[in-house]
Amino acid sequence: MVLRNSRRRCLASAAHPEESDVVIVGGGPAGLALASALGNSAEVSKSLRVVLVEAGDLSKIRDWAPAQNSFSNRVSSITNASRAFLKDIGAWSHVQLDRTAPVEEMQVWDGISDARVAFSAAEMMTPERVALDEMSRLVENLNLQRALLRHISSMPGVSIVDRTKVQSIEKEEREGNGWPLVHLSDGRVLRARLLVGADGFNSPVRSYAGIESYGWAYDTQAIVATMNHHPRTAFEPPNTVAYQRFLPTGPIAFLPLSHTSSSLVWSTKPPLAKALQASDPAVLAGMINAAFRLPEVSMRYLHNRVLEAHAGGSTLLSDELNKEIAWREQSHNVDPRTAYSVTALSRSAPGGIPPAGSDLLPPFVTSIQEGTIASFPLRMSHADAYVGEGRGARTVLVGDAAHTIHPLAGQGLNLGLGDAEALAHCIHTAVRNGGDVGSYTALAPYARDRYFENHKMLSAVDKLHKLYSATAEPVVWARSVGLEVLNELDTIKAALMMSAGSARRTDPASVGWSVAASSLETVARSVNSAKSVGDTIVGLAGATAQGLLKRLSNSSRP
């Protein structure tokens, strides 16, 4: 009887749909933050009907609650331009800040050349000419989530029908140009008068788009876990700096969470990232100091120590890997009085005067907080479109659903909120001007506005990638001079850190006339005061980063 009822309303649902005018697929950041700033909207929340559908429970995303010092190990760097769209929208005071860290100056290196780029942000300005006082936010992605789901409860336009699961999607058999009809786990059928996908990598909406997608998987994979450490010093900077280490088999970054807790993101190779996920975290803790002090060469030793204790069904004890690191800071002649002895920082009792160096390197981590270790496969893709046309008509992607990024950047869930902010948009001029939210002519300039702006960052991240996994000391010195002669352009540094979002997104032909400018008159400068020297650099530099990149670039084709 049960059975009977359970299919007489899966009938029901297939002959009369709930209608819905704007149905999101997908819980993650992205969906969230779109659903938040449609219902935020009062012409939209007023005329439009928004459902978003997540497979997972996202009760326990709302009642997050965890320790004061513990954090969560998926952690986002929230870019000015994305925490301003947030707070637009109303999403970003219900953000917890006191779990938020800021991040004031970057500090990025060469794992090979020890080639050093510096990124503050009392270098840059707004094109108001306003200081910023920050180049971004770290911000745990349950927090964040946890913001979005509290400011979306406020809003009667928006409902989530969470615990649920997409079974199928198919299109309207109807004349003229049908509506998407989505099938649910619970039997209920939503009709879509515009269908958003912001359901990851493995997209049903795109599937049912037919839109295809190119990219390759890395031959890499992220560790990340939660790291403990001592306070700063007063004769030290705050932990408000991020570091990043290119080594030849992945970056390595420290991102600061709160005064003792920062965050790792260590990009490597799978079979590394596999023993070092079982290691004793204390192992994994002091790989950590060592990845960011000792040169490339000992590095590579470290690892094929743990490599071969893991494929002997064992692992390299602590105290086994601190001699290691101890006869290997010997050999290189690494001087016990300063910050690149991991021996005698692991000796040192916290506090007083710092060791010569401490400003160019992370804090000592002294242990990793339990349960915080994990790692995934990296890969970069990118759909062939972001909105639907032909049987597809009526979808549009969003987030991971149209993009993957490998993370050195940071740039993944920045990528996916720009995306909510100019789909929100073109949604809310389409009702503001009495269209058809669903129709191509509504959504191709959400289409114009992102696909290149997406495509000109992954190709970015991709190249650098790339770039730094060569060891090749031509690539290693091209590269490096690149970014000691960058290190000393502090415009086109700001140039940089706008495009990745540190300002406001803003109309682009101003800030790029604005930069220009500037950088003509430092590139003028430059060359006026050592023509020679100039040419010569920025000549060959050039030349050869050019044809490195473009003989990267066709390795990856297929």
Contents of the next structure:
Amino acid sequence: MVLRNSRRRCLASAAHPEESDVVIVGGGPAGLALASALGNSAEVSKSLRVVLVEAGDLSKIRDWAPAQNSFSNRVSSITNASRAFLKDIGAWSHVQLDRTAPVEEMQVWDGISDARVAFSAAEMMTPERVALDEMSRLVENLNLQRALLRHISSMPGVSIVDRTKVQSIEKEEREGNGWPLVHLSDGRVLRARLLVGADGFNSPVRSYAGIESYGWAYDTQAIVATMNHHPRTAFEPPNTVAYQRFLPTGPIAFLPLSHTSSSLVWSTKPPLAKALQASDPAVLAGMINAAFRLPEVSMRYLHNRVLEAHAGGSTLLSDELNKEIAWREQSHNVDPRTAYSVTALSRSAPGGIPPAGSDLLPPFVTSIQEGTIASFPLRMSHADAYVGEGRGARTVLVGDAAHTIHPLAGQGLNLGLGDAEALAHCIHTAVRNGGDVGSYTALAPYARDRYFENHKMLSAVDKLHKLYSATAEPVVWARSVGLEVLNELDTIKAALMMSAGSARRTDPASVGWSVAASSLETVARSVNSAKSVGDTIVGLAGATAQGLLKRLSNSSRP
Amino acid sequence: MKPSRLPKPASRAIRYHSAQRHQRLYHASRAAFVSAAASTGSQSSVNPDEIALFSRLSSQWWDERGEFQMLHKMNPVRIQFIREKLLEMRREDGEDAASADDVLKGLNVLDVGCGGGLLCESLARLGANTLGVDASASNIGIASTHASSDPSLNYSLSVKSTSPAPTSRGKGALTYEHTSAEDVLATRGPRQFDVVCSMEVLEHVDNPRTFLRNCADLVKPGGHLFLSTISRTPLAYLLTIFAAEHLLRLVTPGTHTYAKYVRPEELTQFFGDYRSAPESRPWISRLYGGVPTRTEAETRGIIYVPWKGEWTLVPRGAVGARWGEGCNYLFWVRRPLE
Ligand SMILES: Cc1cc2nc3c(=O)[nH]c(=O)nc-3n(C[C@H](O)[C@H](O)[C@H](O)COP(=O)(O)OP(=O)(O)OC[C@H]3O[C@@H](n4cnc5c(N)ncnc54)[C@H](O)[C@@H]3O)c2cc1C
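Return the structure block for the form predicted together with its partner chain; the form predicted alone was the one displayed.
Next comes the full complex, and the chain you just saw is listed first.
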């Protein structure tokens, strides 16, 4: 980082550096989880002074007190392994549980062929062959961050410096083994034995360390929002099912939060995201209902209508959209007695005997919670290394500073928590052995534990995204008959199960691979393929998925 | 400054050098060390060139990705062995509540052949009052320079006193001295240290029996002696001389002399005969199948696991544990109470 303000430089270099053992830059989920894990260990806090620096105002998060039925739009699926870690460090008990929701089942299907996989917690087993209750739990990021902050507030060994930016980082003038000097916006200078970059995608620590990051921006924007919807009735599955449909423009996901609220993550082309964000929220609600139900060609049509209106400087009206939907449904012969009919659902009151197919589709969205529509660009990136060397010695990266991932497998935050867990473990071991926690020797096991693990997930998810956005003829043809799709849905399943299936990350044999043995619940609902073809595909898919699972489980632990 | 030649140091450090680095590191003058070391404590007689020299040497020695990589990686395993053994013995002595966290706290520890101070820094962080000695002035300069940049170490300049400096801030005091085990014994007298360590030195000394006797005499009754060295086996030859020196050139050829390698049973035999005084019992009083009891002495192999990039302590009683002692190993023996 370069100092822009020369007066600041004078101030900063005049200040006497404060000695600190671990300086964490970034108070996002990864940085807070690391601070909390370090502070929770008596052995570590006895010997290390931990300082966390965050540019934003954390008191807003600490004092966050939302109304019962309103939910933040930044929600993450916390896997069982992540939850076990948060329990271990004593932070989970600070999470407000009644604002979280379990995911007991996932329904994932292809937008073109309708080929579908469903999988549930019941399929997953711990190594002791105990079935898991839930696959993951949806938690607002703020709920998690608030819990971590509350936990940290009771820790004497951790100090938090918020509303303070890291202005620049320089290497101490000392031959060879100079330590990083961290210049803060309040003029203080911290001399860091170990500098942790938990500072997000544009990580200043990563630039200081001279670590390159490779990757690419996807031509995709993710829209997030909190949706209000019909409650599930007694005859329907409870709102503990996560739904995701893969449209050629990107996947749309419906993630349960409460009886009547769920979270949306809709990855789509940036112009469409922009147009949808500019529309009346009722139009977004209508488009969401349609996106889970209408055939792909009609979705393409509706997308164009939204884009045209936006390009013409106006927006599509909610009524216009409803008419379009009704018309498309008629032309596709959508049976109004089924849950596939947006029009019928919009006219009926919730309750009574559910229409056919309601277990395959998310509840009907009635409105969008005010002020919750936002979007962010998606990219895949992975740092070339997690631990700095040479001039960048005494640095380490965690969370988004080390990697960013497409949200389709809900892994972004979990990877960051996994990093925090592994790094805290590594620091603990070094302290126990009287080691220097900033030394390469102390940090090497962290990189070894996490790099390949994260890389597997990043590549699997990247490959999936690529496949779904591919427009090359053979790929599209294969998808249209469900061929590739079944294989790929299995890959998604594997990717989701990869960490969802383990009860905790640290168990050596925990990667809940019992799923490989259980039958693949692959339902070939392909419109275009004959039954016999379908059977062959299921067989093929089974073979490849099992191969994949086997490879992954073998490579997961050395 | 024209460096003059130093006597060849009996230090473990030397083995991890390439030829040209070796020249630079060990041919520094003794005079340079004295003033460089002095300058870390006081403002007077500061020679910037000499400080620069030791800073450079220190940064090479402490470059964990450089030539001393293996040594850096070995350190956690040594500490692990020391901690585990001390804890086991405290429990053996009836201190059931002894905690693994502070087994070293407050103990007086001597590290003979401390090199750049790798083991000493860890011991001091764990609360031991640590004295590191080395026959190489350069090494002491390297160790002092490095320790003085680390605020977690309660480091003070070497002063020839009769006991290690008093503790402050709960950390163990860390002191370095350019001297030998023999001199420590001569100036401080016997029975001074709760723990004496000497890692990767034995295979370099010319008279191992004298060396072992000096180390042993410095241990307090009921105290501990920890050694690490290389066994004299075909495997050890293959790995440490043939592969490391000649094939891969990881270590300067000529660093090791196969004939000087010591087998674990030779150490066992030495302490089976060794008595602190003519009338007292030998340090190892009985053997079962050639192996001493775990309360008197123990040998543990350490092996390098390339795919993890780490050294690991061969677990007790593991299949092939004896084989694991066939190359690098750690040895512990306890001085009987008197
Ligand atoms: C706009 C947006 C929306 C997202 N929405 C979702 C979602 O809905 N669901 C989902 O699963 N994932 C979402 N993600 C991804 C998810 O938020 C990240 O994976 C997760 O937050 C990573 O956590 P982290 O702690 O590694 O980094 P971050 O949460 O990015 O935290 C980094 C922190 O470092 C601080 N920082 C940076 N530079 C400095 C500096 N110089 N000085 C001081 N502090 C500094 C920042 O203020 C920030 O608080 C979203 C990402 C973005 C950018």
